[in-house]
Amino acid sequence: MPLQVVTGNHAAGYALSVAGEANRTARGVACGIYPITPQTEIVEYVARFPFSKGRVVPVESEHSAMAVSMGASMSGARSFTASSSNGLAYMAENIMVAGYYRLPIVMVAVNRTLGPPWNIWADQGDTLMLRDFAWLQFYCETNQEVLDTTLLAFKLAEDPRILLPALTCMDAFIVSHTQTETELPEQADVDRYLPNLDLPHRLHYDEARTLGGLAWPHEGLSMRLELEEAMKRVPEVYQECRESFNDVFGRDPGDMIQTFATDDAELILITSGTIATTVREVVRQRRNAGEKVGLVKLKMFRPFPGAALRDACKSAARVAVLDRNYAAGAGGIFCQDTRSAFQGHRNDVLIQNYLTGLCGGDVTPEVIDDILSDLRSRSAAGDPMWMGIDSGEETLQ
């Protein structure tokens, strides 16, 4: 595979284009595409790129992107898109569609802060809206992370057992525009990985039938527990896509989970996205000098992995969840879903929340250091910890 010194919206935009590739002797490929900061270099570069079988339509709204986007997955073509904050809550009734469909689109989300007042940094509050609707979220830490689990995500999507959009989401600016050495994969290997779509449900053109018409309340609550099984089955489903994706690159895209140094922590941080770099290195360094400190990364959000989470916080007696996202009167979302996820299962362990890097704000190792220092101090848990909201500087409030 070619190692090649590119951004994050560039791995994202390259996944997306060999895996519609890949669908050139099926039904091919069609998406619909509208740009907004910082997303936009992603659908540049799928606008640009020569697709044997089907089209990109540029349309006048992020509605529209996904409306065509669903169309084509209807019709049996692979189809995805792109977008961030603002086009994310412009776009929200089609996602929320599109789950309902069971179309397998795929999305590459650029976490933005959403406005008023207007931020183009990074925050995942725009994509965390979305976590009711039925959509399978996963968030990357690197720009190798965005092109592995975009291609996993069209092969867990479209697979019979689930059927579900995806999203894979990252940083603004801090993955989006930053370039790092990423491997990217030739098209004759993600034809290998990625069979051809074979949508059951789609249209044809010499059949009638409708899709989303009225249903009756038993037959709209047999769908929903539908979605619930499909949902279920998507760790062990995700598990085969791992073990296929390494089987024919090479490499591991990473598991729902990944930890560091968790074995005997007695300090466990929760965190997604770049922060779980920051946090890395802190606990490698505690760790180097006696600390029993450890690292969860989440990569995956929707279905939220409570089992494998409880898993690798067995030996925590405290437990903080950093957030860079906050739900209005509710504090952090991944902190919500962890204290879930613990709740009748283990009732000894302190959770904490932290709010931090919100709205682009940056997450130092002086800021880990605070928390880790509360966190040790604690004998209960408490409100949500905001950081750094006076002088900009990150300290405990």
Given for the second form:
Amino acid sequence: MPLQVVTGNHAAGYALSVAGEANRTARGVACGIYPITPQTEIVEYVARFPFSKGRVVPVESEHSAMAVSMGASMSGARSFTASSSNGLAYMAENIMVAGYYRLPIVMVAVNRTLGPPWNIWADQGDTLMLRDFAWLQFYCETNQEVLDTTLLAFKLAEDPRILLPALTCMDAFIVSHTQTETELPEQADVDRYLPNLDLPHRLHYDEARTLGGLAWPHEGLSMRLELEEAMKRVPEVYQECRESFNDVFGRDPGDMIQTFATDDAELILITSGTIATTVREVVRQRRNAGEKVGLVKLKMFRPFPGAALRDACKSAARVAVLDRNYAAGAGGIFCQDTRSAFQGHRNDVLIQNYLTGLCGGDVTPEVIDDILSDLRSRSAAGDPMWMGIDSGEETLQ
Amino acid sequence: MTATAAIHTSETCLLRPGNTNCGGCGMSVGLTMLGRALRAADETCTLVIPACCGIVTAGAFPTTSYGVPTIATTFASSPAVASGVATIRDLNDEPGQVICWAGDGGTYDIGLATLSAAAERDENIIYICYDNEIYGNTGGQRSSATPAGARTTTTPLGKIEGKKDIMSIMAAHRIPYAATLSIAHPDDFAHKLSTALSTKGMRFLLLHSPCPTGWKSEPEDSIALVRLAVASGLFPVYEVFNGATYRISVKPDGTDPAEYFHRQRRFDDDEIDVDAARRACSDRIQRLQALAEQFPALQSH
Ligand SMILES: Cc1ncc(C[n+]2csc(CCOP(=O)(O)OP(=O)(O)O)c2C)c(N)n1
Ligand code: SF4
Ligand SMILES: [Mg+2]
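Could I have the structure of this protein in the form predicted in complex with the partner chain, to go alongside the form predicted on its own above?
Now the full complex is given, and it begins with the chain already shown.
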């Protein structure tokens, strides 16, 4: 398999394109695209990809980009798009609809701060605002993970037991614009991994079926229950998709949650995306110094892998959740879900929230050191701690 | 029997009986005429319908009043969803038209950018706006298609601004075909549908759609009202080819628009400025006639 030095955006564009191309002997591929920094290179990549049976439609807005992708998907084609930040906010109405329509569209999102103030750097607030829609969500750490997870997302989303759209997320610039060595799989292998899409509820031109009209409460409720059942099946189907990925590409795309040195850890840091890279390094050093600390990287956020998370943290009495996102008036979003996953199962764990790297700030090893000291010194959890803030006291005096 | 023919058996039709439309609704007649035109051309279609009365027409899951495949979209999205559907149809060499059926709110207001973009890309779809000049679905608020003087729930004293000229906007996109339709002129309606069905690319049709509920008119007056609108020049029926050449389908005959206003309680007899409406009608007709004379549509379509 060719190893190339590419950006995260290039890896994502490549994955979307070869996945689309893999459906060429079925109903083909079509999507709507719209640019926004720092995602632009992804849509530029797919726009110049020579699809054998496909069309990329450069539309006038993100709202329409998702609409075109939905029209294609409802017609049984493979479909995808990509966006970021304000683009996702603008697209939100149709993102919601794609989920409840159970359309297996894959979207790559580059996590970028929602403004104002205007800011193009990494912050997960944009995709997390979509957390309650019927989408699977994955947060990636490296270019390779972006590529692998995007391909896996198609297989998972299109599985007849799931049929839900999926978001693959990466941190702005830190992943999207950083070049690293990445294995770009051959088309033939992608063809083997992603069979032709056969969407059971697609439209047929000669079948009088109405998609998406009115439904009474009991019908709506049963559709929500089906959704809940599909979400519950995700962990199992994910493992199947992961194994077959390994079979075809000879590489592990990674588990839904990824642990490092957690087996006997007393303190565990839970985080996602590129912050995990820094935390892993700090944990490695602390372990060398004999400290019982560990890392849990949450790759999958929807459905929330609560059972796996509790299991990974079973030795820990104290847990820190590092959030590069802030739900105004409530704190970090990964922490809220972590707390609800523990509630009623293990009430003896101290779970403290640390807000760090918001609006694209650097999360340095020193910040992680501060978090570990704070976590160790606590007798109880408190309000979310804002980390990496220079109090400015000296200059104010 | 071909798959296309299967849609047109006597048991099936585009708009099935038992739908939820109000009595006298222009949509009911318009959809029936559309179904007939499709049948005459041995064509089938997929309907793409945004939020509007037209999607309520379908009724509740799992039944539907539409005898053809139908997609409900978000309010602003029907031309974009239709672009995706038509793309996959064409990539798979499948038959059937992809037809957006949208209200004036979805067309003149919230969906205008989406529609403009689909027109600019010359998507291979038919877009029909049934224009009842009001947000019917949400209980009768103004839209930019509401004419001056009309009372709506958000213009309780009568709308001050005039109706947006959506046909000029669409013609300015130089799309292959744009035409206005009236259910009072069924032959003209059928002729234009057959032109639209045999044209490729973006086709835009504007249907003046009476709405007794919103217009505060009698259901049995619906056809008479839209006939008055054509005859007086309030809603002329005409065609524009490639945004370049024009043909007036039914010549306005100088009918006074006063009666049109008088027969709808959305217009207040004491408040409505009929003189201004008369002037607007004659300006509209003059301008159209000038265009049709200077840039006549010579080809027979
Ligand atoms: C984004 C969004 N905003 C508002 C609405 C509420 N809404 C539904 S239909 C409608 C008005 C539709 O008016 P029109 O397009 O003229 O169709 P009509 O109801 O008159 O048939 C509105 C405001 C909505 N569905 N979606
Ligand atoms: S409110 Fe008007 S447009 Fe809607 S169904 Fe009734 S008559 Fe038709
Ligand atoms: Mg309306």
